[in-house]
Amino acid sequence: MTPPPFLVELPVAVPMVLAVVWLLLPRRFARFLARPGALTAAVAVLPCLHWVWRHGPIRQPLGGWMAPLGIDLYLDGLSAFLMLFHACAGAAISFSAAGYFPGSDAADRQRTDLFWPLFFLVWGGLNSLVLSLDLFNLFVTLELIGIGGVGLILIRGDAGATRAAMEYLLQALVGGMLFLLGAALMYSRTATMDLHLIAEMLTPDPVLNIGLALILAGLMVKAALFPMHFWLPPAHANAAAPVSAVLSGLVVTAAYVVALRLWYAGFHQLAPMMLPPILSVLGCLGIVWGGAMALRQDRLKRLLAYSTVSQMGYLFLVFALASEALPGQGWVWAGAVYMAVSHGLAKAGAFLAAGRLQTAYGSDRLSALAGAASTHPLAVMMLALSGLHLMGLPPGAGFAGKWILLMAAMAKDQWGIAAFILLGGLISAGYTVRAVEACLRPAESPIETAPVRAPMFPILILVLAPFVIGILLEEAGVLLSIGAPVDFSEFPMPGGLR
């Protein structure tokens, strides 16, 4: 059955058009476009989801030019699942930002109005990224997302945000150049940028090996894998709360998803035997280092930023657990996706909750949040529930992902990795309890809090979504198996996770 025209392009085109329309319209009219525009961009994903579920994957050449001359978009279960994740998180963040950003003066309002075109630009870039099958197109979309991220950080307008934006720009340039150089080396040997065509021509070759190493190095910089995480804490901690939610909830996941797709598309054949253990060691160090630094922070948003470093360490463990000899590799692959999506939703909700508390108390220092549980109980509750997902407690998707990786580690006798997965959960519990305890501590004297305009329901949606995925895990697994490059056969999991 022939898919409807522009079906695959729709989730990319809608947010991009919204970004341009926002810039063209007078500001007093454009502001009314924020929430309806976000809902439109979210709904644009549903036709793709319906088609994949009913008819299977689609490979769509842009402009009618097939690879290797043209660029193909590939809609499969993974890309549909991730675009649904972007839709849920993007719509929730936009509804929260619409109440968060109205400024008190004209200069502030003029600066914060730029959030919306940049936000829609990043959203469209994220959807384009998960649909791309072309290495150069992946580079372009990664840079588009990076440039949008720099602009979003600068919206706050103070010295801390400017310095953080420059560090963010530096990592975007370094990571992008490494990725582009690796892609060029791949092209020099295969004469194509198409991932599927490259995978068919992979042979042991020093140039291809170096190309893969450079691509992975660029993606590790962009995904903030330890020790290449230096840019993340200041960028995420100094940005406005909705921007932190976009960056930590959506953007860092994008680079990891590219690495995951490349690895399972066949690029692992080029990897030397020592690469998976190296990635697992860096992942384990990231889990401990990020968690330990989160425990030491005295600012809530900086605590959450270091938590992202820790959680990204978990995701890179999958490369050491990927093995064609281990049955059910599809579930290992799906487990990594569950963890990435659960972390993205929970972290976006946590940053929005932290933003509410920061707005109310004028600071996000833990010492200043005493009494928050009594004045803003829902925000503190959402912060605690987000922490449950980061810890990996049932029945959320984060628990399912950690359990699958734990079972895979034990099946491969990787007991060290299994120990770090469990240790990371304990560290996550430590910094979550520390943040919530600061809010539960009674205030020494009555504190007047500022009014908060941002609604609470978007945070509730973000925090509850991982629970919904955990409950519908079988359906999510069926979706991810559509067009998957790995086998989804039986895997040793408890019955509730099948």
Contents of the next structure:
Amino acid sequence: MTPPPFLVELPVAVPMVLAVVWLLLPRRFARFLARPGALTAAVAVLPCLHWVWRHGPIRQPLGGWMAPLGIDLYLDGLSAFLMLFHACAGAAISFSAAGYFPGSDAADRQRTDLFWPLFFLVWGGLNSLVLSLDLFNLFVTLELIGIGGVGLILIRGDAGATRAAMEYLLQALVGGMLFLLGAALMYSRTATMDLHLIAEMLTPDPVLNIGLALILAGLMVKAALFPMHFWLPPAHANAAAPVSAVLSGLVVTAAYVVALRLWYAGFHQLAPMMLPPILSVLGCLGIVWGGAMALRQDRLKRLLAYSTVSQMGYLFLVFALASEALPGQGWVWAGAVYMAVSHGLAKAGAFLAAGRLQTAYGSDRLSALAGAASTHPLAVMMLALSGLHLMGLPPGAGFAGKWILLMAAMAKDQWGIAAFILLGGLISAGYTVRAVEACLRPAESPIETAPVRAPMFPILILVLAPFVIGILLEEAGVLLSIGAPVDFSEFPMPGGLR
Amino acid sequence: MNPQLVYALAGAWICAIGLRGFMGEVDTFRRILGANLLGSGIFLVLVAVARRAPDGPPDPVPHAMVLTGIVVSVSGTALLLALLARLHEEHREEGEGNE
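Switching forms now, from the form predicted on its own to the form predicted in complex with its partner chain, please provide the structure.
Below: every chain and molecule of the assembly, starting with the one above.
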């Protein structure tokens, strides 16, 4: 059965077209486009989801050029799941975004107008990234997202944001260049950029090994794995709240997903013996370092940004658990995706909630937030709930992911990794309590708070979505197994597989 | 040692110089130059990779990639320099305000 025309192209095309149309239309008309546009971009994913669920994965050659020369879009369970994640987070962020930009004077209004085209550009780039199977197309979409992200950080327009944006762009460019060099080395041996075609041709070859190392190094910079995370906290903490939500919730996750896809497409065969342990050690250091720094911050948004560093460390542990072909690898893979998506949704919600508090109190200093629990109880509650996802408490998807990784670590006798998984949960609990405790402290004097125009329900959706995935875990697993390169037949249990 | 390998190794050497500049320098302008040099080295590697057979026509795909890569590199560098100029401007204004 042939898929309907433009099925796979739609989730990429709709946000991209919106970004361009926005720039072409006069501003006063374009403003009405924001929320309907975001809803359209979210709905454009549903046909893909339906098709994958019913008929399985499809490869869509673009412009009639087949691989190896042409670029194919590949729609499988993972890309449908991630596009649904982008749709959910993107729609929620778009519904609250306008409330965070005080549109009082002309300069502010002009700034707000910059948000939407860049937001749609990044959204289209993200969808295109998860649909790509071509190394070069992955490079282009990563750069697209990176440059869009820089523009989004700059909306704030102060010196701190400019400095953070410059550092972010520099790192993103170099990370992208390392990725491109690795891709070039791969191409020199395989004469194709298509992941699946390259995976069929992999043989032990130093050029290919160096290529994989460079590609992973580039992705690690973009996913802010310790010690390549230094650009992240200033960038994510200095941006406006909806921008932080996009960057910390969606953009870093996307770079990680590329690494995950490459690894499981067969590239792990190229990894030298010591690479998975190195990745897991960096992941453990990231968990501890990011968590310890989060515990020391005196600003709420910096705390959340360092928490992202800590959570990205978690995600890289999976590479040590996936190094051998094990039955039930599919669940480890799905567990990593659950954790990544759960973190993305919860962190976007947390940044939006932090933005509400920052708008109300004029600062995100923890010491200035005393009394917030009585003036803004809902925002503080959302912050606490998103913290529960970061800790990995049931029945959220973060819990499921962490549980699966823990089981797999014990099944492989990787007790060190299991210990760090548990320790990371404790550290997450520590910094969440620190943030919430600052809001629960009674205010010494009655405080004047500024009115907050951003609506509450998008944050509620973001914070509740991981619970929904957690409850529908079996269905999510079935979706992820469609077209997956891994075996889902057995669940990893300690002692169950050796 | 064929010429293709010479070009590829030269490209890798330029990459190493660029990477060292990016990671080792403190001055932001020098780091931007390092990142730019890294890009140039990669493009040289890609052009060397394009020559598959010693006599036959070169593979056009890496050439197309070099073109796209140059677009990304040039626009990224331009944006970086614009940001650096803006920061410089803000610093100078602050300095004048203090005097």
